[in-house]
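Shown next as structure tokens: one chain only, the form predicted on its own.
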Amino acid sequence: MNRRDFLRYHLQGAFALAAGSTGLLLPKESMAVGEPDIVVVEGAPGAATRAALNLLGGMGQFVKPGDRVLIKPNMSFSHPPESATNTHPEVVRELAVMCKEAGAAKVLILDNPLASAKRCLERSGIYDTCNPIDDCTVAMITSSKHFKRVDIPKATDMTSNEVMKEVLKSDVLIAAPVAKSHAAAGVSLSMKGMMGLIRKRRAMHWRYDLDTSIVDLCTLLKADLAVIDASRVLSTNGPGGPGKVLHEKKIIVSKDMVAADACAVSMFEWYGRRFKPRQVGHILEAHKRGLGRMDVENLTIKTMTL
């Protein structure tokens, strides 16, 4: 059952950091054995994207010919790939054209901004990178029409949402976010990333708990790749800065979105401290729910450095 079949069900029926700061060994690759559950890489943006992916399995055990992917990067914020506050462009572009080669028929970038559209895309450079490539789209998806209301059956808060409806129809869901500190909810990395798929997200908010509904949103919304951009890491005053930025060089990759953001958070200093995923609620709880692990300690992790 592919993406859009598993929607289609549901809209009918209903830090310790475990790589080690020392892992990162040149140019050789760590010891870890058989499939990797994460995999980090350190380089230059689209470079240690393309390594990690390729560490992982390849782009072709996500994307299959004919497929419609969906990434989600973040772009909401009209400041420049310096800031932190954006995914770098060399990476959602990289992203791309991998989906292309493993023969994806069309491959949207999609975000909800909260800022000016026009002026999001032009500053944070990802609509003129990504663009140009066959078969792309790079968009802000803002009008109620293209949302459609869906229930969320596996939620204990936010039972419904409205959800951009190219998602509904996408097969590869990819987050694509970059590493930064969240106000509200510690860190926003892949599944707090979800949030820029839905129209109503301010409800998130006010109306439920943050922690709660954010894993509520990704028992839907679960992607089938998380790509963490930690070429820079907004380590203070996120989303929005300006705020501390550290020059991480890394790129995290898993198939599991709470292993990729728990690395991620054992991984870097926060607020200028170290943190433990079970310190952050909404990763404690996809945990507990069994969305997927963050218990990075017992899984395994391969590094390289380019």
Second form
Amino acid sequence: MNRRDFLRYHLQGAFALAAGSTGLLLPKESMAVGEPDIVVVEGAPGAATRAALNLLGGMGQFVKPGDRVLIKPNMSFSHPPESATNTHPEVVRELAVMCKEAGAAKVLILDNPLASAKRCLERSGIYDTCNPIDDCTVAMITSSKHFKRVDIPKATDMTSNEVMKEVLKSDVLIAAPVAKSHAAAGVSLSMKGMMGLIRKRRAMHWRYDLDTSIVDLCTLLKADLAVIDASRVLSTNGPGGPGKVLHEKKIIVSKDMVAADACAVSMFEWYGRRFKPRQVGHILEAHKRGLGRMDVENLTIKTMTL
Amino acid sequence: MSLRRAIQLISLALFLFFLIVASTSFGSYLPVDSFLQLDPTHFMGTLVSARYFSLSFLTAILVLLITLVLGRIFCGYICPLGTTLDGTDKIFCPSHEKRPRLGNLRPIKYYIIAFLFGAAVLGVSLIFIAAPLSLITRFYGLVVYPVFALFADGILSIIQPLADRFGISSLVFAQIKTPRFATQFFILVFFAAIFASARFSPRFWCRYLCPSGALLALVSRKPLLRRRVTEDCTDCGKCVESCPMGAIPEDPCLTLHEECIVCRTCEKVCPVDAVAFTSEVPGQPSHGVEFSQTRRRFIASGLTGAVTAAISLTGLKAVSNQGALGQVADPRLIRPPGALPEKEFLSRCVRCGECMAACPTNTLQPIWFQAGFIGLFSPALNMRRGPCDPECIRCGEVCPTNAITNLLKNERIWAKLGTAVILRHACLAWEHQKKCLVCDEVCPFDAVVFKDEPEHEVPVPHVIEDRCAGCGYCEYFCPVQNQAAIVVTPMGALRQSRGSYEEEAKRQGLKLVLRPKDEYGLPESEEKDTRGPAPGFTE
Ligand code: SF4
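Got the form predicted on its own; could you also share the form predicted in complex with its partner chain?
Every component of the complex follows; first up is the chain already shown.
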């Protein structure tokens, strides 16, 4: 059952889901032997992205010919790449190109902006860099007509929300966040980034517990691949900055959103200090609920410097 | 189609085109307010009420001069309200015989203009009640345009799945924003009444009510080019019947030139070609009836206008000085960026609604009585509907009377609209211990900071007043429903009639910066105090 079927299944109101069909699998079980759980490559943003994915086993594992791929970067701030509030355009481009190489029929790069959509597209640099690629569309989605109410069967708190219809249509979901701090959630990485694909995010602040509802959301929108752009890390005053930007020049990739996020947390300095993944509420909860693993010390991490 | 119809349609199309363009970024390059500039009531009214003259009024003066020579061609060929009425009259106007007979209502329009002037002398601008270009701009901008946008977006939704199938990706995610406006219903009823008045006569509004028509009538009592009738006239009365303005009295050889809009229908319908619009004098008297008995009422109307103005000046919400003691103003009335000081602003604003139609975030809305009777339909921001984009200058660009200053790009961010205030009792973080930081996340000026406070489990927001421009991003995005927990108040708004906003703001010590480039990425070596609390992490 692929994502599309999975989500349709819930749309039709079917709650009972055969255990293990998707979502709950731990990375170790689903992975061919010898492949690392997490790959960290240091280098120029584009090249490091490509190298990291190759070390993880190549894009071909995720994208099959004819697939519709949705990439969710951070591009909802009208700031230039230096600010580290948006994903680096080179990272997004490399991903889009690799998807095309793997035979993707369509690559969509979507977000839901917090400022003028036009200016976010322009200043983030992502539109100019990625939209010219064949069959690749960069767009901001705000109109309610592009969203659809979906139940979240595995939720413990937020049992439904409105999700971009495009997500429901695509076969592959790639989370491509920039690494940044977040005053309410601690960090904003691949899990927190999924909030850009839903319409009623405000409710996550006032009705639900933010950490719990982030995990709820990720049980539904579980990315097939997480690519964290840590070429620059917004170490303080995130998500909007301006804050201290660390020039880490790294790209972290994993099939497990939780592991990728956990790795980013433990790897960098936040507010001038070191933190453990369990000190981030939503990462801890995701681990406990079996969405993925935060015990990076027990996972195989492959590192490389270009 | 006659030449006149063609000109009328082109003119209406141009008017609508400008209105649409005003709401796009091309608005900066085209004179989108030019139609409003043509209206003599705007010019005379603003001149008197605001004691303000601008070079852009020259176009209205030109209209008056042309009228002196050619008669009221503005009404017959250019005015978009006139053209619209020609259209709706076709639907609503019964044939000649079935129309109820009316007494002489013509002087009403002079009373209206006298009334407006009476008020203007006291510095109160009431022209929004009746100035035709203001009315028609409001009608198309605030009532018709949103409906069209709604339909267009509906059609788009229908074709989008097809676009997706054929891979036209530019269309798939396109969306046409449908603006929404307050006071629409009033505008609608008002126009329904004007359209329906065609039951009594065609162009009822133009004949009897229009103040601009009245002003033009005053200068077109004997235009150089005017209707003249030769001796061939057989007195058949066809022209009397067909004149849309009723400008031909019983005797078809006479003409009320001040009423004639030079549509030349009489010329066309005359079976013996006895009518011509020329400048030569065929040796025949041609001018019409006097209206001397109306003089007294004219003066009375002017006085009524002045009294109305005086009463409104003693209304509770009347403005004397900005921020003076005893000033009762709506606590949430936020004017657009660069709006003149309130008193001047109200005397200049003609309530055309151009700024509201042009506003890309739809935050600019016409108000009812929040600013008293004389503030009716003037623009104010509704930040729950949309924030005010700190880089946008469209309202100032399109304002025909500069009630909103046309700010230069670099001046714009200094035009502080007000200051955000946190309503702690409603705030998710302060009151409900929820992890919310939306205001900080969205603030383009970085004016909201989250701090750990004793006795609070989660970091809580504070506004840094001199960094806050009052743009309303926080109020717009605040997840608290209905009444946001952070609201913009007019406190500290900068409103000046002259001088640089930047200088004034800096003089006041404001630090309004849109996260400029050099603020990014504090160098890693810098030992900035980053070892503070780490909001969002647990210990
Ligand atoms: S402020 Fe707005 S409504 Fe008033 S005159 Fe200017 S554009 Fe028209």
